[in-house]
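Only one chain comes next, encoded as structure tokens, the form predicted on its own.
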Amino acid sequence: MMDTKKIATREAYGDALVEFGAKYDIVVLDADLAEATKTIKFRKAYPERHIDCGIAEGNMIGVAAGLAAAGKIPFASTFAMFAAGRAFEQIRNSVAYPHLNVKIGATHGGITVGEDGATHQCLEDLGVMRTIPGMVVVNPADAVEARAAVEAAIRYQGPVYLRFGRYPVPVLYGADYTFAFGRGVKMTDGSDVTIVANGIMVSIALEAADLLKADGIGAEVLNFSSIKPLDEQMLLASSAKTGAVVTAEEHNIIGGLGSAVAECVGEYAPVPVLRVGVQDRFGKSGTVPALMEAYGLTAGEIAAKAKLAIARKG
């Protein structure tokens, strides 16, 4: 299913936004960030579609809201850091509350912003977004779900929270993938251990599933892009099967990915669950394989993790 084919979520972003502009009516905003977000190939292509809103995001969120109160199909761009953060208050009563039709295209999420620094890695969003009632939370895994989550976040009437990596990451699916929120994406089978992944996460549990084959250990791999409404279907049918849970996510454990399915597992169905992603540290400047090595984002923690949850079981 992998292939050697690297591509960023927020380029792929960028085409979807140009792609589906020509089929639906969708206006796109940023903030002073159009070359960074990849929105300028909106704005080149339908300029009078595109509104800068400069260094003001939550003023952009207030934009969007307007729009979309008015009948149109905003999507407000920055990096994750400025829209979860800086425009919070913005998302939640402005967009939020009154369940409007927004959608949040949040680039430059994680670690793997790599040298802008602590300032710029947003490892909290993901738990911010999924606290705020009504919103869809999407972190995809490669480029051919970012399209199609961009498209499904047009076709879903309410606010969605859409989250890109700069960089980039292999290609998983071919283009007959469909998504869909609330669906968890089987990986691989296994019946030892459940590794629930999303974002670059994904393609790294599928390395560490490689690695416990080689052990003898069958590891099942679920791609759950879909932080909220989380897929608790597939989860508790795994985690029963299997008796042991890892969770892999470019985030801070606390909130995100991690949280969401030991809340689910621990309530309906209790097994170990171990989570592997940033643990509750800010971030800091270096190359991406450094920081992802520095703060355990790799295979080898993933099955170390995945032992010691089987270790676990009983």
Given for the second form:
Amino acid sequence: MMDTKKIATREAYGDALVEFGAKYDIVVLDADLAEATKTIKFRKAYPERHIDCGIAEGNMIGVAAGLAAAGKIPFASTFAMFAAGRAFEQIRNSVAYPHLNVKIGATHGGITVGEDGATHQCLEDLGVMRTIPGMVVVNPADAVEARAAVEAAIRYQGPVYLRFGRYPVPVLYGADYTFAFGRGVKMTDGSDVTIVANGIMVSIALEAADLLKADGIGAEVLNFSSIKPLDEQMLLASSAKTGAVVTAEEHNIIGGLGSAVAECVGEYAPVPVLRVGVQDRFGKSGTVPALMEAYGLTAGEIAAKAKLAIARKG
Amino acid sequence: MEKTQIECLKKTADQIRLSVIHGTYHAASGHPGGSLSIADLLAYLYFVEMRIDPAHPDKPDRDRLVLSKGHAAPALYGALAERGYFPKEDIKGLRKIDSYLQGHPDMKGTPGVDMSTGSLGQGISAACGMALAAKLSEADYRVFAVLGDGELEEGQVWEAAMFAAHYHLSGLCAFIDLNGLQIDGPTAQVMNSAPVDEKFRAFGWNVLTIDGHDFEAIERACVAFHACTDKPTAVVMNTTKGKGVSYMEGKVNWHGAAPKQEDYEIAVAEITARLAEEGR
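For comparison with the form predicted on its own, kindly provide the form predicted together with its partner chain.
And the full complex, kicking off with our chain again.
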């Protein structure tokens, strides 16, 4: 794992916009963060189709809605905090209610924003986006999946929320990887515990599986980058087999992947579900490794919760 | 404008007003005041100005109208029904559980509605997006937005105002319904947005101030809009809230209250009497 190439998913997002911009009539909107969101790559390639909206996210989402209503495929980008947070209501009323073909490319999701601290570390976006009817919500695990998610979003007719990260993460997939909304990806087979993760936590979940393996515990790691729709079939098949579930997300444990998994398992076939994530707290400034450690977003924490979940099996 | 055309538009506007009264009465809720103040504007736009085809409401090159003050939906529905987008008898289903005529405009369910609106301040941004799309595609369709004066208190309106001027969206024309009243009282007292014309001018718009009940003035404003090729146009319309129903005119309590039986009968009698007069 240590030798694996690392790329931030926001980089892959910027590259994907350029790649697919050649083929599709996409228009990219940004709110004065093109350097950070990496839409600057698209601006260099297709300046006439890159629209900087200035620091005005509510209007940006509304403009995206109007572009989509007139047949364009807009990608609106800013930090997750200002997309899902500040512009929540514009996304809800101007985009999702009329089911317009707007793609929201939200970068700097989660605590790995690092030094900028709590105001810029969005830990609620997947939760609030998931509550909007008809919204597709995706948090890719690596650069390959990020690219694939952009393509899937373009091919899909309707609103999509894509969360990308600032921090470089290991590349997990090869060029032959295929992605679909609502389809989980089984990363490892195991029969003792299911670990469901998305985003940056997928590679950390794989590390946890290695730790557990050393203790003779077989963990089945599932990448649920597509949080909505959720691959209920894969989840329930795995939870029925292992009888214990741990979720791992770079998000508040309230509302996000942990909640989605607990809702599904609780409703159809209850087994213990333990949630690794930010424990209903705000973030703070720090280096990414220090923050991941401080907030319990580690392989050790996942492994410990896995053992606890196994101990609670009926 | 020829006298016959003015008479014809007056009649159309009164048909829209009748529809507003019918709809809100049958719904027992809704916003008649701010619907009646834009009836004349919508009559002009839907019957003279806009290049539209009710048989093909989704035609890509059509002119578009975004009712940013979405609570005036009864006026929009009246205009669309009058123009033939859907049957006039459907108006009495307004706001009812089995009707496609939602309390605020729903573009997915109602033919002729170009944008879903209702949450104030959002429609103007969508109108900017449509005007930008026309520009990017080198299409010549125009985009009209109708805003309330209370709505101008939303910060998003000014984000959009900056955006439209910055990108020279000359295909966008925003009509501001300056009727001076919002739910909590006179706009000047609740949150003074005056001077509206100077604000839009300062934001870089082509600005005109007109009597919003004068068809010839509306026509002149549209001509000025067509002539302006480098800026978005804002038409500040001085209007009377509740226009055309005597007891509603200038009364804030008719912002969001439906006419009851007696009110309804008076309003219908007033408008039908005027229509009979106009019909001669």
